[in-house]
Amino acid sequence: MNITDKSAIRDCTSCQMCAAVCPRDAITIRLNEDGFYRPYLDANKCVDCGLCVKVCYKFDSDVKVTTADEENRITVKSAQYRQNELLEKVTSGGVADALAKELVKQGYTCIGVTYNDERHRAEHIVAHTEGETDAFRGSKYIQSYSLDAFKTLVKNAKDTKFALFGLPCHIYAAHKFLTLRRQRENCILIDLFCHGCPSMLVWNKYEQAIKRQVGNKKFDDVQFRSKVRGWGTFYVVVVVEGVKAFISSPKHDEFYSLFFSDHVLNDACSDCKLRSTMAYTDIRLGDFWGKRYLNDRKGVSAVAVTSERGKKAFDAIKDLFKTEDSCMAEVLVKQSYGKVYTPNMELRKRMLDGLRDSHKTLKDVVDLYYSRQGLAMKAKRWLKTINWYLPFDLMRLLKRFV
């Protein structure tokens, strides 16, 4: 039995752990025609050991669901770096950045995500020093190529303590592998409140358009949700030769328009159970959206601690932060936890076809999506556009009212 078995009950999350655990290197990972990472099997190498299936979400008929009572017992905090200089360099409140550095000091090898301009993709990489974890800073709103880093985890988990940062699907797969090998206690797993991952076709077109604007120069840094205009805004900033060479317009940004359409997310994202359970992680992090910090412009993290390992890790850094007590109910109201998306499949196909078409722009695909919206969604989009022209204080007041 292997990863291609027809008994799968769910779609692929693109986590790539199946290829990492394969003892015969029979599985490779590459993008499919819709722009999602998928495993491809060399049947001549496969010995049907079944290890790939044992770590795969597609075949798990017993995914653990966190009950309401269990959610109520989870320790939840808001947290914001006390040092403004550090706070400016991170996407939200800075907890992931501090955790990575603290865990390296404690002897963990850290795995997190950076952006690789040469390969035009986000990648999980391995960090052994505090300085190397700087590459993890900032959100990445695209799927990560994780195979190489996961192979390092699989090969060395017996003798090495790992701290892994990833999406719930990455953390689930790592948890399954580590539990299977009885090595879970040696590692700490940290995931994110997740909305879903869009097709890489979206990023490819978006990146190509930016490259044309900046003269095809190398991207030194890509900030998928820069604080260039304050926290809570969705600006994409690209740094070239030390200068912010591209700053997107959140009023009409095609990348985020398609991301939040939910029509071109990975197949598994529509009804992902892992997004909506806390059973496999030690800490889950995200932005603390909601009324409490509506007027904050610096960034606040939501921190949900689910295990004793997670508690010890957060306790080691908490003095670096301004913290307040919270609860899952307050955090989840502004997250995608528990939500199921219902994309129009015919429209999804047309949008993906447009993304594949070299003669069509992202704007063409966005216009197609907008053309199928009802009056309520068009009115909401119109109000959001007006909102961007208002002074900051008035904009936040309107958000609070709505």
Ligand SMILES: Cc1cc2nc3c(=O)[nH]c(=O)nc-3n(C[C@H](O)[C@H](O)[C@H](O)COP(=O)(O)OP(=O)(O)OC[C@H]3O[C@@H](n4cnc5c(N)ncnc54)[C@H](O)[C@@H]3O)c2cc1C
The other form holds:
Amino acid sequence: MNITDKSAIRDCTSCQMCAAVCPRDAITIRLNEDGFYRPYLDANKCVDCGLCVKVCYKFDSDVKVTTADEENRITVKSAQYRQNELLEKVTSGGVADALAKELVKQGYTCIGVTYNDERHRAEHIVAHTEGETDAFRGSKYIQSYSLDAFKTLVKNAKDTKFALFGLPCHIYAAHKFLTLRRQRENCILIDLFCHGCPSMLVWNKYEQAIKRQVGNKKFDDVQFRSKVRGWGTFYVVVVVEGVKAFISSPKHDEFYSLFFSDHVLNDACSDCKLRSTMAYTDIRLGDFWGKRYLNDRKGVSAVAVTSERGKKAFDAIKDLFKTEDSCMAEVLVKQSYGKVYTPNMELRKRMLDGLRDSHKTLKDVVDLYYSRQGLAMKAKRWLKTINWYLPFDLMRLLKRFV
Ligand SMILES: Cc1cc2nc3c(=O)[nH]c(=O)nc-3n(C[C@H](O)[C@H](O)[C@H](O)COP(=O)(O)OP(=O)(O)OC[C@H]3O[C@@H](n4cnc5c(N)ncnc54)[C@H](O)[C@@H]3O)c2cc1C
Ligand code: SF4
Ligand code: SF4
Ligand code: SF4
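Could I have the structure of this protein in the form predicted together with the named molecule, to go alongside the form predicted on its own above?
Complete assembly follows, chain above in first position.
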């Protein structure tokens, strides 16, 4: 039995672990026509050992859920880097950044995600020094090419302590593999509250338009969620030759309009069970959305610690942060945890067709989506647009009201 078996009960998350564990290199990873990473099998190489299936979410009829009681026992904190210059470089409060640096110091080999401008994609990479983990800073809101880094983990798990940062689907797959190899105790797995990952067709069109705008120059840095106008906003900033050469439109960013439409996310994201369980991770990080920090402009992390290993790691960095106690119930209010999306499949198909069509712009696809929105959503969007012309305090007040 291998990952092409018809008994799969779910869609592929694009985690790529099946290809990493295959002892015969029978699986390659490529983007499919909808822009999602998928495994492709060379049946001539496969020896039917079944290892790929054992790490794969598609076949797991026993995904562990976290009960309400277990959720109540999870230690949850808010955390914000004390140092402002570090806070500017991270997506929320900087906990992922501090953890990576601390865990490298403790002898872990860290795996996290960087953006590769030459390959136009996000990638998991391996870091052995604190400096190398700088590249992990900032969320890249697209699927990550994780195969090469996962191969390193698979090859060396026996005698290396790994600290892996990724989405719940990456962490689930790593947990499954490490548990099979009885190496889970040696490693620390850190995941993120997760909304989902959009098709790479969205990023490709968006990135090509920026490249044209900046004269096809190399991107020195892509900040997928810059804090240029404060935390809580969704701005893409691209740095070229040391200057901010692109800052996305304050009123509407086409990448994020499609990201939050939920119509062009990976198939598995719609009813993903992994973003709604804490059973596989040691620490889950996210933005501390909700009322408590609504007026914060610098960024606050939500930190949910589920294991003794996770607690030790967080205790080692907590003095770098301003922290407050919280609980899962407070943090989950504004998260996708426990939610199921129900995209209109006919509209999804038309949007993906539009993204593939080289004569169509991203705006055409966004307009198609907006044309199908109901009155309530249109009114919400209109309010969001006028928000940008209001002073910050008034904007926050309106946001709270809406
Ligand atoms: C696709 C995606 C969806 C997300 N959805 C939510 C959400 O719905 N709610 C929420 O609260 N938070 C979400 N996050 C997490 C949030 O954006 C921050 O990453 C988190 O708050 C940690 O920020 P930080 O300031 O602690 O660290 P940072 O220093 O900003 O660290 C970011 C960390 O994310 C990892 N990372 C970056 N890009 C990717 C990627 N593409 N795939 C896997 N790992 C990556 C890096 O390795 C690094 O460890 C999402 C992140 C991603 C990548
Ligand atoms: S979910 Fe992960 S392990 Fe399963 S087929 Fe997809 S990429 Fe492979
Ligand atoms: S069954 Fe074994 S050999 Fe075949 S693809 Fe899966 S891991 Fe590779
Ligand atoms: S919702 Fe997040 S964790 Fe679930 S499959 Fe999508 S990207 Fe992975």
